[in-house]
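There is one chain below, alone, in structure tokens, taken in the form predicted alone.
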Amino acid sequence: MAGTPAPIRLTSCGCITPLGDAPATHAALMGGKSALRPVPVLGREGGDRVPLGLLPGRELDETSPPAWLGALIELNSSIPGGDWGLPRRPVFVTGSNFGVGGLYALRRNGDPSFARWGAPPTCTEQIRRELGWGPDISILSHACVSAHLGLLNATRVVEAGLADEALVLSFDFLSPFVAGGFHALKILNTGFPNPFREQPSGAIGLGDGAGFAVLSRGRGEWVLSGQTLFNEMHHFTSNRADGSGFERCLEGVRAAASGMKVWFKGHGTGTLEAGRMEVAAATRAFPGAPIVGWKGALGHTLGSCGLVELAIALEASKGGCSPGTHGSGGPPMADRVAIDNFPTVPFDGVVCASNAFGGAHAAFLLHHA
């Protein structure tokens, strides 16, 4: 009879933000530290200014080729292993933006230097070459869910047999287009986020990020259960108003958590409708569970923030205590939100979500093997 198959477990994972790798950036947080500054929205060009996270030294503005180019080189220098983008090791890149600044670039000064960075294709191409992967890479892009859609697709891939071991690279770098956008919808404005904070108002903040997480067979200490997406298809950005899509995705979630304690690392943007609906769903399907967020101080790092924030939630879970909810010193939206820093030591496991316009709901659980 043949034996139950080894599990799929995370190998390896990794982040950089502006403050950091994954254990400085989480450090830096358990500091009070925050990398959001304000910036002119539009870069050189002026406009408010509004709350960014930029890399250390790195301009809003867009250079060819970009800027960012070396964090992502630095990143893949602590990957382990090598031969990725080959049949039996395939890459899947994530985010939601990928090089669109070039595209705004090259139209503002007609550069055509800008048109290889300035769509998914052409700029993972790019990078492919930089990094010296092989040319099986698939590009997946699902706004602030698309982290986790690249997870999960590396993980059915493993499962099935099909690759040995899979790599998930995911990354979001600001621009003045980036920026841009999100300051004309009116929620990255001058003011800074509170996350799950009742509040007349809210307001985002935006961030670098970058972050990678290896998959493969029965090897490494970590395990991603209960993946979960689920989307509304309800509206071009806003959510259902009863809240049931945070709810709907929780459901996978919550029944790989069975009999487990874990604390919740919730979206938790600085928005409120979505913040209010993502903490009732919370409340509901994990009572008890401290319940947390991060881009008050990291900023929202769009497609790639559920690898970033994995990556940190990895680093709490392996220190023993995971930074509180920064920006949110106000009335929080329930007991539950965890202002301060708390211990991760009494709990089995971490629930990760994210969420993204138009009802898109990620999530899953991060526990010991």
Given for the second form:
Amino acid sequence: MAGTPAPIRLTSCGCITPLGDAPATHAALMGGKSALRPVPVLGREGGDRVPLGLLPGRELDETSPPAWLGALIELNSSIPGGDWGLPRRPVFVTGSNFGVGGLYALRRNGDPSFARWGAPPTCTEQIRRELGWGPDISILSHACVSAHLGLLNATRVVEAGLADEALVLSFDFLSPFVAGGFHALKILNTGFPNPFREQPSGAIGLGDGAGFAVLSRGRGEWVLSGQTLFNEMHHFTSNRADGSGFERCLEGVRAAASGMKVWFKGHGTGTLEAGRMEVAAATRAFPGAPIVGWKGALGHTLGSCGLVELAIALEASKGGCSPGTHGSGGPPMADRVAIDNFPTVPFDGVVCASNAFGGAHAAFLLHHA
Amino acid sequence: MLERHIQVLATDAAGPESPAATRERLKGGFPPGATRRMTTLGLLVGGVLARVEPGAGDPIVYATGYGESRTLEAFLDSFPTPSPTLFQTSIHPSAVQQLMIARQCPVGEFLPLSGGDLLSFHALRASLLSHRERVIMCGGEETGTWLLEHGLASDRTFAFAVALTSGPGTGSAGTVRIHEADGQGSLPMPAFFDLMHGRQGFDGMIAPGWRLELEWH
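Output block for the form predicted together with its partner chain, input the form predicted alone:
Full complex below, order starting with the chain above.
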């Protein structure tokens, strides 16, 4: 390939959360609103009341067809362009759980109508039909860094000239399967999350979320660069305590951000050890950068969090102000943790990072073209 | 056109072998104690992956339509007191993680893919687009029980891993190319596995607009 390829640009980006679309979610976060409320962890079967952010009117228990399908259809209607899923316009669907809530319902009540939503390929095929897409749909799933994998894979395809535009769609909607699993791991409990705050014990919340990004070469006002992945393969659920895995991931982004003044949108679920690790690594990699996390209000939207939070970061960058780190109190883990809303105008870009089970880390830089 | 050279290939056609027999056959290839919590798919994928010797800098592209079906079944059956261990290991890419965590071997880029009839194409495209000289592509399925009855698990058990390089090297076993072309087609994962396991050549459409040429030397 001759010459330097044009940078891959973010042509369009959006999300849907219990607080609304990207502008509405951004505005709600700026106003200090939270999507989290206590919900029995197993839905109608009860259990501890844990902090969950469900789409308006949606119950935790799965329905057939899924109650979340309407949110995906609404999100799809906001995606510019068409002919998605045809060879020059591939789709990259990412998530952590797909329709796994349907499997739980299938096993509990035996209704076979849940089956068609139950596995990533079958769930994606149902969505493809609903949204009228063509067949070229890659499915990527790696827990909470799933969205980043879709962005990277789509970037490579566009970069190589194999597509004119690529659509990355990421979604995760809660179910007793998911909530019960995190509750069994004892990180989802009755406490509400306080990301990047010191407190006696950590806790996460979970939230419904979906997001999309359209990538193209040289068209659009915003650029994704320095996309980096690193997998520690240290432990199934925890990171290396010294933070070296996350630091390795941030090296690639730091190079892309050289000479820029950036702010840092962290993962920040509300667990203590991971939060401390993230704050320490981000502070070392990007000295002076404000650190912010939004899962204290949205809950952890799991595999979709990378795209949901990219859409909010984009709103914050366009609008000149970022929501602060919501939570119910406690001292911040470092001075750089931005508790209050702050202006983004003085900054050249934002580093967006996500972490996942197995010490998986992912990050990229979003900046104006 | 995207092209890579096949340097090392390992396959495991477990066929109708029971999970217990698979465990017994493969457990010697893993550190003592590591296999107790490993899934059948973890043993199979881990077994073939170990044979292609992934290095710390090698990206891994992992393709499985249904992942840890038996563990997923067991996790669902563990409610209303869900098992944290089964939750961890039922998560999509855990088969690769089971080996790499046992070896404490970090991986830069790890791209786990799922899918239906186009999964082998998407995994090949992701592998061939890697920026690294050497990339590992692996995949596999394990049969389910009640999930299979609902079409939510594989009806075959197999695994493969292949090390692909940008240059031919001195002893490459074959070449894989994909390029844009007119036509329709698909190559489901079990059919792709059969090509790899049997070292069979292929020249045909594997996705709408995409052709695969697989040659063995």
